[in-house]
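Single chain ahead, written as structure tokens, the form predicted alone.
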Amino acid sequence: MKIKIITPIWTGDIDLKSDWLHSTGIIGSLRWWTEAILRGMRKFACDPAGDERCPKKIKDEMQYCPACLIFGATGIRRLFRLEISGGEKIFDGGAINIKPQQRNRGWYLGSGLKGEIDLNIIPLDRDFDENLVLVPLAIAAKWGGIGAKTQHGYGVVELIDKIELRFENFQGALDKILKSERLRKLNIKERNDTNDALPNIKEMFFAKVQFEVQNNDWWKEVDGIKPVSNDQRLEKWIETGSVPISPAIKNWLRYDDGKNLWQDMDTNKKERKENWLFGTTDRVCSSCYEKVNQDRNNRRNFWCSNCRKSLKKEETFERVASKINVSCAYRINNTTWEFRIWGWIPEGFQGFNRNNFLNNLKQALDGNGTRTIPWTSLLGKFTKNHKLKVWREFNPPNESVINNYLQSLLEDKGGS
């Protein structure tokens, strides 16, 4: 299968560089999307980086979640091998600092990769069906991104080889690897558990926004880009047909008037909600997302001033990823550009009103809410006619069957 990179893709190494394509970065991303789909189907999918990862041993019985049965875990191998090649480094040198106005620190964007990817899926098990990989890949390509740092705009791709995919084929392939006879031969069982606090496609939203440009240099006026518009590294990035607008949009949403879409009047909760929604590199309490410091009375623990508790290391998060991703802008035709904003917003955190936030965000993107987005300040004076092209989220009872919803995502069907 051939994949076209629309916005730079990031599959970083231990040196935090993305000079070449790492298959582990792609596989990790595919697993993330597969887990989100499985949870939407009410299947359990463990966090492979968490303490509760598979296998789970109960008495003498080893249990694995469906995601681990596909992607492998300790004691069980992956059902397939992925051979990946292609991609070309965009520029040499360090990261570009995109620093929107009034920010002391900005967003650092490393080179990433451009071009095309050749992806070859090789079965390692007779029960493997490539729909287990292709369906999550197609949904990620049509609505989100693959690889790392999607919250910074990386990872929008297009499947060049057009394949008609049916979600029912993913369901059938899943049923095949979960057959009791097969699991009995492997001397394992399917793991059924609960993990409501992890990404679930039922709780995700997807939006595409389009706008028109009046000249080819419009990008030089984007908030944060103007001071570095003559940087040759950035010029090479622009030559890929994408513009890193994520810092401008996220800065407005997190620190500027956009915060009115998600924060409430309780300023004591503001920072915790901000950490929960937009992520942080600070170590925080896993319950309330308050920043924690070393406990002076127990140097092995951390103290949460909000919960008034001494926490073990595993009761904290070393860092938190953003729940909102904003892609780079990418060209649709000579005058029209598009970007994606998408993410996972679950219910139930510290009184955060999910429905209000998503409604406010949708209305702001569509230009019909009480909060308007200052597009020309963010994207420059040479852009116009900004419009929400499509908004998608699981919407029961109108879409009561998750399989139908996922099929509509595969077919790229738009919502409102």
Given for the second form:
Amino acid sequence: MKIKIITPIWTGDIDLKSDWLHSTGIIGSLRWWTEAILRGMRKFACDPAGDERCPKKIKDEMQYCPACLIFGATGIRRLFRLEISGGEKIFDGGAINIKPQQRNRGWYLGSGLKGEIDLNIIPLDRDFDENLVLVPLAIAAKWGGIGAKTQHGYGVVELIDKIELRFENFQGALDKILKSERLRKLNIKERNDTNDALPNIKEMFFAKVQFEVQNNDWWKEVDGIKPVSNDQRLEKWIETGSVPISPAIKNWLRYDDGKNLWQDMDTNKKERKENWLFGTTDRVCSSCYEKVNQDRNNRRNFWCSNCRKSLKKEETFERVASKINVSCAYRINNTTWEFRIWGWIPEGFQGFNRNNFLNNLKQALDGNGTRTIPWTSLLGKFTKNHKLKVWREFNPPNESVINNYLQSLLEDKGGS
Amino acid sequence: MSHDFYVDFRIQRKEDIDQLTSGSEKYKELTDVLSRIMALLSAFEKEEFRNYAKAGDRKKPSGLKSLIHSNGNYNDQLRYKLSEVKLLGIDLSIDISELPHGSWIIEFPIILKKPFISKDDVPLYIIENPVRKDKVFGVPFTSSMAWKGNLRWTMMKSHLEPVVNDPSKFAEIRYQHTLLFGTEKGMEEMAKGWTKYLDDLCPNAKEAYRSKLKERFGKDEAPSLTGMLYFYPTFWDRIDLEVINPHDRKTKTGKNPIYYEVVPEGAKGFFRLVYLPFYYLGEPLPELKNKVLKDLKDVIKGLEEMMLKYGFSAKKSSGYGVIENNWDKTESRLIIKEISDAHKFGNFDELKKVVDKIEGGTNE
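Can you now output the form predicted together with its partner chain? The one shown was the form predicted alone.
Complete assembly follows, chain above in first position.
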């Protein structure tokens, strides 16, 4: 199968660059999407980077979650071999610094990869069905991104080979590998646990925004790009058919008037919510997201001034990525461009009203709310007719059946 | 002077790691890169240095990353070590002139299309996943056991799995594989491991397979037997370091990077396989020839699938461990003793054509 890279893909290497395509980066990303879908289906999917990862041993019984049964874990092989190749570096040299107005540091964007990816799936198990890989891949391709740094605009792809995918086939393939007779032969059990605050497709939102451009140089007016518009590295990026607008949008959302979409008026400790929603490179408390410093009374610990607690290292987060991903803009036709805003916003963070934020964001993108987006100052004066093309989120009770929702995502259905 | 390597070269400060990496100060006398890598081990003692000893930091590579990846020091030394290996006659072509009729040898250079990973069995190393290295020379290599295990697994995939619904064929091929590779692991009174897996794969072939063994070897119990295939290790000319950075599901950031040594793509080695038809000796020449050629064709099919499709390394499900289907023809060789002279081939298609010609009686 061939995959077209729409906005650069990032699969990092040991030098913190992305000079060539690392299959492990793509496989990890596919697993992330599979887990999110499984959790949406009320299946347990472990955090494979956490201490509670599979297998879970209870007495003499080994238990694996469905994600590990598909992608493998200690003691159980992946059901398929995935050969991934292709992609070429966009430019040589260091990262481009895109610094929107009033920012001191800006966003650093490294080369990434352009071109096409060849993906070859080789079954290693008789019970493997390609839908287990293709359905998550298709949902990621239609609505989100693959690879790393999707919050910075990387990773939008398109499946070149058009295959009609049905969610019921994913469900069927899953049932097949979870058959009790099969698991008994393997001497393992399906793990049923609780998915505690882990990415879940039911808690994700997806939006696509389109706009028209008046000339081919419109991108030179994008906030943050203007000062580096003559940089050859950026010109090479633009030649791939994508424009890194993520810094402009995120800057507005986090630091500018976009704050009104997520910030409550009475908040005093706004940085906690900000860290939770938009990420931070500081070490923060894992429960309140307040920045922590070394504890003077216990040098091994960290002090959270909000919780008034001394925390162990593992009770803190070293860094946090943004929950909101903004893709690069990519061309739809000669005059129309599109970008995606999507993310996983779970319920339950203290002081954050998820529904309010998503409603505000949707209305702002749609242009029918009280808060409007200053599109021309963000994307430049040569862009016009910005409109929310589609907004998707799981919306019970109107969409009470998750399978129908996932099928609609596969079919690219849904309106704003 | 304590006369203990790890005490004399013990790492006590962060600067020691940099000095060890560059081979300066007290580490000057450690000219062998592998010795310097082993000396990094003492950094394990101090948690604050552990990660620095693996890769340095964001601003400056140091430790293992420098020795293996950034500076290429290890690769420079590998060239020298490989010439020593050749000088001692270890990695050279095999003479089959003294072997029985029908013996054959296949050898060809292999160039990796995707990195190769294996797990070394050293008890302590600065990272969790060192690539397997020869104990004497420190050259990364694919052991003969690894080749054998991977080929047997691949031939099970490509020859046995497709005939699970044909028990008599299944039993026949399983028997052929036993003659080629030797007794299955787990062939005990209560079958387990590989044997149990194959028994379960096609339960109706179980008895037929055992009967064939008993019939051939004239014993009540299936005997322990050696296979007709002899594998040789492949020494690789390059080594590198890679990292996987699993992302925390809550913070979506990399957490505890896992470093692993690899033989990188583009590395070159040599594959050699010898076959001795000792279970067919004494049979009339035409019959012997048929059996030998059938085994040869099946093994080539298995080799092709192993090297081009399934891979032959750890993490092969992530696409690792496959080779380019194109090599220097002049360095290749297929000889079947008393049946065919030496033939050259530049890829698997050419190899298969050579065998077809030999089978058809055109020994050119």
